[in-house]
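Just the one chain here, the form predicted on its own, laid out as C-alpha cells.
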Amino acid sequence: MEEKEIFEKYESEVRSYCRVFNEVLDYAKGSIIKDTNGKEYIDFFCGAGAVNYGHNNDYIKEKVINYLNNDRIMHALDMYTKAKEDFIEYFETQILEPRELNYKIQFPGPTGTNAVEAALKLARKVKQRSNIWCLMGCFHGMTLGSLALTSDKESREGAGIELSNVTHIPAPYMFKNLDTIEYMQTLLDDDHSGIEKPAALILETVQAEGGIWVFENEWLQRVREFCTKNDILLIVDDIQVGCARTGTFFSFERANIIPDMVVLSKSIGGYGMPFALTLFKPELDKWLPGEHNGTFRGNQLAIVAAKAGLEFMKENNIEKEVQRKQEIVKKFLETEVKPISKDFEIRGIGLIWGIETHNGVLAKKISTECFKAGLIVERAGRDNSVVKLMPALTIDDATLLKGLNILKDTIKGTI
C-alpha cells in the first residue's frame, strides 16, 4: 500500500490537520520536525500548545524513561502513588504558593474538556444553578458540556442534540459601544432580561482558537470584581495559554487576579502527554468521593512528564525567556508582515501571535504554502482568517527568526 493510502483507506474523515499538513510525520527534536522523507520543517503550531518544552526535550525524557526502565507503576486510577506525591507537592510549593494561589487539585482526566467538565460540574453543584456564562468566540472543548461553551458553529452543529444550560456573552472586542460588564449587570438586575443567574463565567484570557485576542488587564480585574460582587464563580480556561505560553505560569498573573478555579492541560503534560487538572479553592471541593471520575485520571507516566516540565520551566528562566521572545515576535511581524497588507492586523502576546486577514481562503493559502516552504502555522478566528503563530517555548532565536522569514516570504508570494 502507497504511503497514505493507508489512512485514505481507513481512518476517519473526521481528520482535520492532515489535509493541510498532508506528508507522513516520523521525526521530531526541539522545534524540528521531519517527515519519512527526511524534509525538515520548522514548528510554530507546537501540537496545538501540547509541547511548550519541545519535541524530546531531553531533561523530561530522562525522567520517563527511568521511571519506565525501573518497572514504577503505570496505571492506579486516583490510588495514592509515590509519583503523584511527588508532583503534588512540587505544584503547590513551586508553582501556586510563590504566587499566593491556594487551590486545590483534582486529577479529571487526560484530556483539556476532562478539566473544563469537571469545572461545570463542580460549579453547578456547588452555586446550585444551572447556567453558565461564556463569552462568544470561546473554545472549551468537544465533549457535550465543554462543546455547549464553545461558540464555533462547526463543532456545536456536531453535536447532534441541543446544547443548553449556557449563556454567551459578547467578548469585549465585538462592540465598540458596548461594556460587557454592564451588559452582564443588566442581565442580572433586569427581572426581564430572561437570562438566568449563573453559577460560574468560564473564560479565557487570551481567545486562542477565536482568533488571538488578548483581554486587557483592567477588563479581567472588573470581571473578578463583577463575579465576586454577584456570588458568580470565575473559572480561567488556561489549557492553551497556560504553562507560560503568555510569559507568565498562568496567564491571568499580568491582571494580578485570583480565579475560583483553573483548568489545565496540554502543556501540563511536560512531553505532550495527555494529562489534565482541574484547580479549585478549598471552600468549594464539595465533590463526594468518587462523585466524578475517570479510569485514566492517574496518567502516572504524564504525572512524571508533568513535574520534570515544571522543573525545566524554573530551572531555565522560561517564563523570562519568553517575556524576550516576545519582543522578537512583535517587532517582526510589526515591521516585516503587517505592512505587506493594509487589511492584516497583529495580535498576541507571549509567544502566541495572529495576523489577522480578514480572509479565510487566504489564511488557508498561506498555511499550505508555508507548510511546503517547510514551516508548520495553523489557523484560528472567525472563518479561520487568522494566521497562528504558537512555537515552542524553548525556540533559539535563529530559529525563530528563519521561521518568521519563511513566513513573511511566503505571504508576499501568495497575495
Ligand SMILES: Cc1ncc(COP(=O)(O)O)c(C=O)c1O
Second form
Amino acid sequence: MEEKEIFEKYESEVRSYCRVFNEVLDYAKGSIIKDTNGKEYIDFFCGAGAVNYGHNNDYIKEKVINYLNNDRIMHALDMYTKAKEDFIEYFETQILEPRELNYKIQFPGPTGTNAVEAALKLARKVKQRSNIWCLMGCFHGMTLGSLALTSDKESREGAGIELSNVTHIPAPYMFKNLDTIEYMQTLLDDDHSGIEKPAALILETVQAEGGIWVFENEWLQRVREFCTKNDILLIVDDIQVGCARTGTFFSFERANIIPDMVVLSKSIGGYGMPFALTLFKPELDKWLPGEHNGTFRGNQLAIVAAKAGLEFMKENNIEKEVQRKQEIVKKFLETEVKPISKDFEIRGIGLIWGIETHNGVLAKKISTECFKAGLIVERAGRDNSVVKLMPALTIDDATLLKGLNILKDTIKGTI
Ligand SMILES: Cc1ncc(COP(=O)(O)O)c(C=O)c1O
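Same protein, different condition: the form predicted on its own was shown, now please give the form predicted together with the named molecule.
Every chain and every other molecule in the complex is listed next, the one we just looked at coming first.
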C-alpha cells in the first residue's frame, strides 16, 4: 500500500490536522520534526501547546527512561505511588507555594476535557446550581459537558443532542459599547433576564482556539471581583495557555488574581504525555471518595514526565525566556508581517500569537503553503481566519527567526 493510503483507507473521516499537514511524520527533536522522507519542518504548533518544552526534551527523557528501566510501577489507578508523592511535593513547594496559591490537587482522566468535566461537576455540586457561564469564542473540550461550553458551531453540531445548562456571555472584544461585567451583573439583578445564576464562570485568559484574544489584566480583575461579590466560582482554563506559554507559569499571574479552580493539561505532561490536573481551593473539596472516577487518572509515566517538565521549566528560567522571546515575535509580526496587508491584525502574548487575516480561505492557504515550505502553523478563530503561532518555549533564536521568515515569505507569495 502507498504511503498515506493506509490512513485514508482505514482511519475515520474524523481525522483533521493531517488534512493540511499531510505527510507521515516520524522524527522530532526540540523544534524540528522530520517526515519519513527526511524533510524537516520547524514546529510552530507544538501539539496545540502539549510540548512547550520541545520534542523529546533530553532532561525529561532521561527521567522517563530511568523510570522505565527500573521497573517502577506504571499503572496504579489512584493508589499512592512514589512518583505521585514526588510530583505533589514538587508542585506544592515549587509551583504553588511561591505563588501563594493554596489548591487541592485532583488527578482526573488524562486529557484537557477530563479536567474541565471534573471542574464543572464539582462546581455544580458545591454551589447546587446547574448553570455554568462561559464566554463566546471559548474552547473547553469535546466531551458533552465541556462541549456545551465550547462555542464553535461545527464542534457543537457534532454533539447530536441538545447542549444545555450553559449560558454564553459576549467576550469583551465583541461589542465596543458593551461592558461585559455590567452585562453579567444585569443578568443576575434583572428578574426578567431569563438567565439562571451559574455555579461558575469559566474562561481562558487568552482565548486560543477562539483566535488569540488576550484579555486585559484590568478586565480579569473585574471578573474576579464580580465572581466574589456574587458567589460565583471562577474557573480558569489554563490547558492551552498555562505552563509558561504566556510568560508566567499560570496565565492569570499577570493579572494578580486567584481563581477558585484551575484546569491544566497539555504541557503539564512535560513530554507530550497525556496528563491533566484540576486544582481547587481546599474548601471546595466536597467530593466523596470515588465520586469522580477513571482508570487512567494520574498515569505514572506522565506524572514522572510532569515533574521533570516543571523542574526543567524552573531551572532554565523558561518564564523569563518566554518574556524575552515575546519581544522578538511581536516586533517581527508588527514590522514584517502586518504591513503585508491592510486587513491583517496582530494579537498575542508570550509565545502564542495570531495573525488575523479576516479571510479563512487565505489562512488555510498560508498554513498549507507554510507546511510545504517547512513550517507547521495552525489556524484558529472565527472562520479559522487566524494564523496561529505557538513555537516551543525552548526554541533557539535562530530557529525562531528562520520560522518567522518562512512565514513572512510564504504569506507574501500567497496573498
Ligand atoms: C483551552 C482548552 N481547554 C480544553 C481543551 C481540551 O483539551 P483536550 O483536547 O486534551 O481534551 C483544549 C484543547 O485544545 C483547550 O485549548
